[in-house]
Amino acid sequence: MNRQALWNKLIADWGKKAPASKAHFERASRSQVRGGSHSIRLFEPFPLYDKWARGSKVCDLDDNQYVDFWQGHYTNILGHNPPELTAVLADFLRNGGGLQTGFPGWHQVELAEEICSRTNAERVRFTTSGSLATLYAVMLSRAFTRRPLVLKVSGGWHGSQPYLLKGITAYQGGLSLRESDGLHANCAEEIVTTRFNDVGNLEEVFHRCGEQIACFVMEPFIGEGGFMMVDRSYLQKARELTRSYGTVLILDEIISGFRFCVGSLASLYGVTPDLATYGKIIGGGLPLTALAGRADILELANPKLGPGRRVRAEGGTFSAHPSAVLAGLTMIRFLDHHKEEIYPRINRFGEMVRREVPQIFARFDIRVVSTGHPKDHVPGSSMAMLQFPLQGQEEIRYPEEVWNPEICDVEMREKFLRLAFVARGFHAAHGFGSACAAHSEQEIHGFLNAAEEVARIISSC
C-alpha cells in the first residue's frame, strides 16, 4: 500500500467536501491551539465545525448533513437533542430555572438518589466532569489509607489530572510512560500500571507493593484502551484483592455507566466498588459527572472536618448546575421507562457493526478485528472500535496490543479511517464509536456500504 497516495487521496475527498470547515480551522487556529478545545475533536488535516445536530445527525458549515457515531463523546445515548429533554430544559428556562444560581437546587437529591438506589452508593457528590471526578476520588483514596501510591490499568483513560497520567497511548516496549509535562516530580513513581484482565500481572503487583497502594483505578470497559470488556475472573479478583489490602476499588464508569443497562456496568458482575465515577450519559448531554460509592470515603470531603484530615473536594462553580441536574434526572428516568426498547435496539445494531465489517474488510484482503463485544453476564453492547492487526490476530485481548504499532496499524484505525468515513458522510471515532436510539437500520446499513468504499479505497492504493 502507498500510504501517502491514500493520504493525499483522503485529503483532497475532504478538503472538497467541507471547504468552509477548513477556512474556520484556519481562522480558529489563529486564536486557538490547534483551532479548538479538545484534542480528539481536532483530527486532521481539519476538523468538522457543526453547525446544528439533531438526533442521528450533525451539519457541517458547507450545510453537509453526517450520521454521527461519535455522539458527544458517547455522551447521547438518546441522540442529538433529544425532545425529550429539551423540551424540559426550555420549559425549566421559561420559569426561571436553568442557568447558574449558587444554590443547591431541589432536583439535586432527586438525582443522587436516583444514583444511589441504581448503583449499591451510599454517597455522592456532583462535579463538572470525569477528570475532576477521578481526580477527588484517587484525593480522597489517599487521605482515607494514608498511602502514597495508585495503581492503573496501563491503557486507561481517566482525565487530565495529575495522579493518572501515565500509560495511557504512547508506547515504547509497553504503556508505561508518564505521558505529560508539568507534573510533580514524583508522579511516575507514585502511579504503578498494570495490564488489563491479567489476573496474574495483577496479584503480582499486588504481591509486591500492596501495603502502599492507596487505590486501584479502572474501567471496567475500557475506552481509550480499545472498547474491552472486563473479564469476570479479574473484576472478582479485583475486589478480592482490594479489600484483602485494604485499597481502595474505584470504577470508572464515566462511558460505561447506563451505556449498558440502567445503572453500572459492574452491577452486572455483581461486583460494587468503594468508590465509582459516572458521566456522559447522566448529564443529558450537559456537563455533569459524579464521584459516587462509600460514606465513610465521602465524607471525608465534609468541611467539618476541618484540616489535616479533610479533602478539597469542591465541585467548582458549575458542579450541579441546575439545567444539567434536571437534565440527567430526565435522562435516568426516560431510560429506565424505555430499557426494554432502547438496549436491545443499539445492542443490535452495535453487534451489525462488529459482525460485518471484518467480513467486507476482508473481501479487499484487508485484516480487521473488531472490540467492543459484550461478554460474561453483559446481554449486549452498543460499542465497537477497529482494529488492523499486522500479525495475523484473530482477537485484540490487551490495551499494549492495541497502541503497539507493530501489531496494530494505529494510524489507519485513528487516522485514516476518520477521515475516510467522514468524507462519506459517516462522522465516526476509532472506525465507529456506539449506536445511539436515533440510529436507523437503514443509517447502519449506509455506514456498511461506506465501509466497502472505503475498504476498496486503502486496496486500490
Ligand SMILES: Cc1ncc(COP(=O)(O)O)c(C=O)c1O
The other form holds:
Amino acid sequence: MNRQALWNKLIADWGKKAPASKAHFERASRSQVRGGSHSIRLFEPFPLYDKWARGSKVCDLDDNQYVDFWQGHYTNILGHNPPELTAVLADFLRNGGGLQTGFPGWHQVELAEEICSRTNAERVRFTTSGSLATLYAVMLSRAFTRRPLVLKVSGGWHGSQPYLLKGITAYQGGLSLRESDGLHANCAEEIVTTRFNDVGNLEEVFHRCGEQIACFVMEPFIGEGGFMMVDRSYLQKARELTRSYGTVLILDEIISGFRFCVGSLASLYGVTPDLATYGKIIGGGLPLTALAGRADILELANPKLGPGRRVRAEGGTFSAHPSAVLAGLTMIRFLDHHKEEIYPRINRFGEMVRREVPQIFARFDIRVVSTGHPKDHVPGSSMAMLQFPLQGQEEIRYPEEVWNPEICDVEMREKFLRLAFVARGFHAAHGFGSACAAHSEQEIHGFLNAAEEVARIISSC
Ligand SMILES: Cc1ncc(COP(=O)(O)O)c(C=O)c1O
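Switching forms now, from the form predicted alone to the form predicted together with this ligand, please provide the structure.
Now the complete complex, all chains and molecules, led by this one.
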C-alpha cells in the first residue's frame, strides 16, 4: 500500500467536501490551539465544525450531514439533542430555572439517590468533568490510606489530571511513559502501571508494593485502551487484592456507566468498588460527573474535618449545575422506562458493526479485528473499534497491542479511517464509536456500505 498516495487522496476528498470547515479551521487556529479544544475532536488535516446536531446526525458549516457515531464522546446514548431532554430543559429555563444559582436545588438529591441505588454507592459528590472526578477519587484514596502510590491500568485514560497521566497511548516497548510535561517531580514514580486483564501481573505488582498502593484505578470497559471488557476473573482478583492490601478500588465508569444497563457495569459482574466515577451519559449532554462510593471515604470531603485531614474535593463553581442535574435525572429515568427497547437495539447495532466490518475488509484482503465485544454476564455492547493487526493476530487482547505500531496499524485506525468515513458522510472515531437509540438500521447498513468503499480505496492505493 502506498500510504502517502492514500493520505493525499483522503485529504483531497475531505478538502472538496468541507471547504467552509477548512476556512474556519484557519481562522480558529489564530485564536485557539489547533483550532479548538480537546485534541480528539481536532483531527487532521482540519476538523469538522458543526452547525447543528439532531438525533443520529450532525450538520457542518457546508450543510453536509453526517451520521455520527462519536455522539458527544459517547455521551448521547439517545442521540444528539433528544427532545425528551431539550423540552424539559426549555421548560426549566422558561420557569425561572436553568442557570447556576449557587444553591443545592431540589433535583440534586433525586439524582444522587438514583445513582446510589443503581450503583450500590453510599455517597455521591458531583463535579463537572471526568478529570476532576478521578482526581478527587485519587486524592481521597491517598488521604484515606495515607499511602503514596497510585496503580493504574496501562492504556487507561482518566482525564487530564496529574495523578493518572502515565501509560496511556504513547508506546515505547510498552505503555509506561509519563504522557504530559508540567507535572510534579515525583509523578512518574508515584504512578505504577499494570497490564489490563493480566491477573499474574496484578498479583506481582501487589506482591512487590501492595502496602504502598493507595488506590487501583481501572475501567471495567477500557475506552482509549481499545474497547475491551474486563474479564470476570480479573475484576474479582482486583477486588480481592485491593481488599486484602487495604487499597481503594476505583472503577472509572465514565464511559461504561449506564452504557450497558441502567447502572454500573460493575453491578453486572456483581462487584462493588470502594469508589466509582460516572460521567457522560449521566449528565444527559451537559457537564456533570459523579464520584460515588463508600461513605467513610467520601466523608473525608466533609468541611467539618479540620485542615490536614479534610480533602478539598469541592466539585467547583459549576458542580451540580441545575440544568445538568435535571438533564441527568431525566436521562436516567427515560433510560429506565425504555431499557427493554433501547439496550437491545443499540447492542444489536454494535454487534452488526463488529461482526460485519471485518468480513467486508477481508474481501479486500485487509485484516480487521473488531473490539468492543460483551463478555460474561454483560448482555451486549453498543461499542465498536476497528483494529488493523499487522501480523495476522486473530484477537487483540491488551491496550499494549492496540497502541503498538508493530502489532496494529495505529495510523490506519486513528487517522486514515476517520477521514475516509467522514468524506462519505459518517463520523466515526477509532473506526466506529458507539451506536445510539437514534440510529436506524438503514444508517448502520449505510455505514457498512461505506466500509466497503473505504476498503476498496485502501486496497487500491
Ligand atoms: C474512562 C474515562 N475517564 C475519564 C475521562 C475524563 O473525562 P473528562 O473528559 O470529562 O474530563 C474520560 C474521558 O473521555 C474517560 O473516557
